[in-house]
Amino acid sequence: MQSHRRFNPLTGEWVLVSPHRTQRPWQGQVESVASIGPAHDPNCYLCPGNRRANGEENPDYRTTHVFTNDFSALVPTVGEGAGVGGQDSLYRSQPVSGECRVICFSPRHNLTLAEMTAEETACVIDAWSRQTIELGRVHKWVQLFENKGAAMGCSNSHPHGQVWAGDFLPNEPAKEDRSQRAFFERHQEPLLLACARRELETGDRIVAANQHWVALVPYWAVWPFEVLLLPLMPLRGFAELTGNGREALADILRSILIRYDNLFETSFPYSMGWHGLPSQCAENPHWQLHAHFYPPLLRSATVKKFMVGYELLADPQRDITPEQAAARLREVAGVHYRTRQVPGAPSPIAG
């Protein structure tokens, strides 16, 4: 119950941990609990056969589907005058180019990753792999991510993720690149592989593990139930992912996300994303492929953590320890709460 700071070796930053603050009363904002929608929503821009906001019609897709984002944050060509207006020692800018895509995980409007089968999850992993490899041929950084739920700013409830690829290395992976490189130079071992092995020895922060992957609440976690997903072997990116590793990844992804939903028996919101070897950087043995999960819920399905005030102006801060969070995630059932039903009753997730 003592306040303390923890160091994040992956970014070189600190986080304040204040376990005693869980006792304070809450009279702030509460989130609404998401309802389960239909298998097909005629008003959804992402459902099969529907017309998108730009007027194009979606194909009648039957599995994971990828298309170019109609409102891309990055575009392939740099417009005239881009990056002009600040090239001195104080104010600088630079032109950037890239492309953005949307990955619809499933044709079903109400089927989240947490409720997909292992085979359906493997289709999403295949899409992640293909997009990373294809876009990585021409772009320096390929960012795969998913924003799930209105609490994380998701504007469309159809389960989907995004791919943003650009000709520059963004801030977060740049920090991770520096830290991983420095650790490797000192120890001749990838930093995140060392973390995975240390966590397996202690077990206090482990959420789930199999032969190829481990999911844990990192020692330096900021978000209440933050999870870091790590390979247990040298693996720099999706291009190096083998068949066994792919199947094990599908298994542990489902384990993480089912536990999230079961924690407060709600469709658990989060932002998640993958960090791997920057494209066209073959001689970088310090990198390890990994995924970050940042869920905002703190006390219940309706109370979330806000990153404001002290967090914005000083250090990030958390109320429960990573060890407490990991224990709670480990202890919840590994079978999704919506599949627990009276024998003979129709499945609550049937199409």
Contents of the next structure:
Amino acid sequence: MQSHRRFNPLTGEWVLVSPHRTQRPWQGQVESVASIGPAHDPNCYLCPGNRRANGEENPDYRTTHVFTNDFSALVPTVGEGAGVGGQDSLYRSQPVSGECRVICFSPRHNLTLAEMTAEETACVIDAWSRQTIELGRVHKWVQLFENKGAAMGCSNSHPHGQVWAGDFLPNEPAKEDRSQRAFFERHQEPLLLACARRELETGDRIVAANQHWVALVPYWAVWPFEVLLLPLMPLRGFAELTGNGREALADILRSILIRYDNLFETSFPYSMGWHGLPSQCAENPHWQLHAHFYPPLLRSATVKKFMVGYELLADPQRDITPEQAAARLREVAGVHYRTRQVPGAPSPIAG
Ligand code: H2U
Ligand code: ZN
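Okay, that's the form predicted on its own, but what's the structure of the form predicted together with 5,6-dihydrouridine-5'-monophosphate (H2U)?
Let's see the whole complex now, leading with the same chain.
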């Protein structure tokens, strides 16, 4: 229960852990809890058959659907450098080229990844794989992510994620590349494989595991219920994910997300995303494919953690320990709370 700092070997940064602070009262901002919408929302720009902001009509898709983001942050550059590129010892810039897409996970407006079947989840994994491989032929870094819930700035409750691909290595993967490379040079083993092995030995930060994957609250977690999803075998990227590994991924993704929803019996908000081998890098045995889940909620469906003050200016800080967070996620049921049948009551997800 004593304050201490923990080191994040993936980024080379420290986090302050102060477990004794969990008892303090909260009279601040509370988040609203969204109600569950209809299966098809005529005002949703992602539902099948609806018109998007740019006037285009979505097809009548049945599983997943991918389209170019109408407001892409990264766009293919026209010509060399496109007029940018200041270079002096103080201020620097570089031209960037890329593309952004939106991935609808399902035609059903009110379905989240947490409540999808294993087959539906596998379709999303296939979409992630296809996008990574396709965009990786052209771009150096392909970032897959999902922002879920208003608390994470998501603009639309239709189940969807995004993919941003660009011709440069962004900050977070650049840090991870450096750390994983240095660890591999020293130990001839991928850092995240060593980490997965260590976690299986102790078990106290594990949330769920199967033959191919382990989901855990990392030793160095910053967000209260942060989760890191790691493969148990050498696996650098989606291009190497096949057969049983893919099925096992669908299985463990569902366990993580069901536990998240069950924790506060709410549709749990988060930002999640994938990091894997940068494109066009043949010789990089230090990389392991992994997913980060960063949920903002702290004590209930309505009280979130703020990254402010000391966290912005000094070190990020957490109250409950990663071990306590993992124990809570392990303790909740592995069956989604909305499918738990109350005797005599109609199924809450019918229709
Ligand atoms: P969020 O995942 O943050 O809610 O963003 C949804 C994305 O969908 C956002 O990047 C895009 C926005 O640019 N979008 C379209 O491409 N077309 C639309 O008609 C509306 C939103
Ligand atoms: Zn919709």
